[in-house]
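As a starting point, one isolated chain is supplied in structure tokens, in the form predicted alone.
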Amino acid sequence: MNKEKTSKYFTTPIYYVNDKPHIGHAYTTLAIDVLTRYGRLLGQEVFFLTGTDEHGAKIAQAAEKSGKNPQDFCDEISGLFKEAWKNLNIDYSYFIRTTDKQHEQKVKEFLTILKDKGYLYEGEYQGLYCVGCEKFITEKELVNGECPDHKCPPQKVAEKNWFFKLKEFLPQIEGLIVSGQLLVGPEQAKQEVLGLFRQGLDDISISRQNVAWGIKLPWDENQTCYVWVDALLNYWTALQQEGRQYLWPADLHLVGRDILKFHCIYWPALLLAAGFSLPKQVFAHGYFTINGQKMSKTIGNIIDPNDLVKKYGVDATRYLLLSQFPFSSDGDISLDRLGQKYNSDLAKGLGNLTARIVTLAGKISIKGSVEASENKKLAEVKNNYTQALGKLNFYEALSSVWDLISYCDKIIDTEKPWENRENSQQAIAALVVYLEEITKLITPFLPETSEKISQQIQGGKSVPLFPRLP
């Protein structure tokens, strides 16, 4: 097998470990497994990256404040991100901590590569820094005095770091977005990294001072690696310790938008200084609120995945976080209409068509051939489908199976082939086909459904998939 042209390497950030994992770590993870899972079907070798941050002065404060140590804390919150892609059913390769020792060594190692190259070195930084956000902060990023984000002033700081010669790679990088060699997407993500450009952007500090909790570089013991640059190395460090170099550069990674900045720029910036290929694609999805609101642990609204889990399945789950509209763009999530769009998708729509052409398919023998004109109808959404995840539109994926789900229903409506009808064999084999197609389509998505529907599929018994909730 021709690994370069068969390989596929898919990477989520990590996640911090500050708190445990709520349906935006979620969103994220389900998008990735999906394109891990299409391509596995594809007949790729797909790596799927995952894990957690855990450096920093935050997880510190974290730690402290629940009367743990920072490594029993980080032990805690990980397990918990573990646990959460268990119970939704995510396949990840690996699952990566920036407090793996091997980890820590091989960040050294990239360091020492960047110094031995000349493009770090010693100065004094003054400046404001948000502890919440783990980043210098500027004072026209602030809202009346405060982060935006974390509601709170900035800390006030002046220390001796090393930094990173960022400017000598802007000129570059820029080039390399703008003419799509580094993919950045969707548009209005490209556009605001190259409106950061446009800003003036100085070198960077690689380091702190006075942070403990972290990789001390290894030429300067006083010095621990300044978290973000620790959290970007994850994806070459990963490769290194699991053998498996020959994935890189990244095939894509998928992010938040308030991370565009780390990984549109800082992120080329420090491969191109080491002498290492650049990804392939940044894509930034969408944000979502709650009920029209933003989460936040005041309002109270931040949502467990487990909790959905337990009310509507797995399968459900992952069917109703990425189906809700358009990954790129924003959009709000009712609680209420998740109810809803599971009672009208799932078990009324696609629970219901299964079992219909499950018990229709039982009462005959199926003989006959789809019809060339249906024929049509299956190659239109098998390539909207495609094409559609090709962009990374999931929405749009599962709207195109959606689209084949509504058509069997008005086909058996119409064709009504449970009466003795010429057609009636007919129908119900075209029907049988589609049902057959839609299962590989979900699959992705999907995946302990459309196992159960080509059980049924071959046993010609149905069993509800989705039961209706009151």
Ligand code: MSP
Given for the second form:
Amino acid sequence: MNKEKTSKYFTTPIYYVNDKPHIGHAYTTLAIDVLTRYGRLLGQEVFFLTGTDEHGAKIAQAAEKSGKNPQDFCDEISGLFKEAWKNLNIDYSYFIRTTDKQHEQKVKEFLTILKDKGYLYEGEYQGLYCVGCEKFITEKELVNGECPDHKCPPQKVAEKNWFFKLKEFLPQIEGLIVSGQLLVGPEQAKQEVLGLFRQGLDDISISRQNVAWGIKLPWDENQTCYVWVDALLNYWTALQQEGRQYLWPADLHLVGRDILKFHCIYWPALLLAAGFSLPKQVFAHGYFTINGQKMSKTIGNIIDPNDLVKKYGVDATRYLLLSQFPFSSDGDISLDRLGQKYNSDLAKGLGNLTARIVTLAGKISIKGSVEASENKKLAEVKNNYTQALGKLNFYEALSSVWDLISYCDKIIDTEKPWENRENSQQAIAALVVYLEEITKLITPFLPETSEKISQQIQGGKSVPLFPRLP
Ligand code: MSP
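With the form predicted alone done, generate the form predicted in complex with the ligand in the same format.
Let's see the whole complex now, leading with the same chain.
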């Protein structure tokens, strides 16, 4: 098979550098890391792209507030994202920054293609703009005169802009989404996007006149590229380095449901206009709140993933974030519940089971085999796990592994194999096989733990994996 057939290309959104990373960003990035590691275990070549979104008024304002020049400010915060991903053992293939010279050059080339094909025109924009969202906003969307997400009044804008003929592409994109040629998941997200077509959409402005911190249009130096166009193009520009173009189109753009419109409507339209093929799938996961509230600087409830790693360790943090609730649902995170879950699922669940089995196995000589009835259990768990991951259901995939963990605990409690009865040897052999299977299944989620368990099984010595926390 040639490269095109076996390689996969997965992306996360590129995150704004107006502030340091929080667990919302970590959630999406971890999810792609798990899919990447899973794909690689299956023998696929997976290219995992992440990065930072560094232009536009929002970033320029944040830089100004901190008293730094925009580039220094971006360097610093982008570095914090890289550091957080390192601390979370995130194995990305490439980290793109929209201030990379190569990206800037390719954005200019892309815009020139659109212009040459006649899809851009000059116009006057008059309306409202929310810098927090980096998007034009309508009166209808405001709540008490404010952007409902950022709780601040939008700016009044009246300027000359370049517009993109979005409307020309809407029927085609709608058709591709309905027919599933452009997969939008989960179903709820697909319906939300289809609803946007029904409401009607106008052409979009793709440049800004008064935002200096951005990529200049090659044919009009007074205008900079609209930050969302600049940002979306990262998925394409990142591959434009020697030898990577074969990865296009992306197999999956994973996003939070807040940015569906940009990924399911604007992005496909820009690609169609330039004559490029469309991504295969856009999947939107749910949003989480902290103790019932939106995560925000003003409320002061932002959780830094580095703090979780310090408290619980890398693998535990990876587990705790992805096992909270079904991926496509919104959910609430509480620090207390994270601690309880750590103790119940990791210290007591996986950690304790490993210690029990490794200790039992060290006492006797065992041969690894499982009876037919028990194989059925393994087949069922593996099947549930594979199905769940195929649908990006990380929570269900983990639940199926934890189901096997409790199943093993029950075997130990009922069969008491340490009492050295007739079939103790066989029970222990089966438990070792189960533990080996658990080790394999957790690999994409808890890579270091999986390695440690394998070593403990081989060495016959148990070392605590997740010390119980007070
Ligand atoms: N820069 C744009 C994306 C451009 S992609 C071409 C952007 N950046 S962002 O920093 O605001 O990141 C948004 C993404 O972070 C969401 O789409 C989601 O993936 C993730 N999350 C941010 N907050 C989150 C939660 N509270 N819960 C879950 N995920 C969250 O938008």
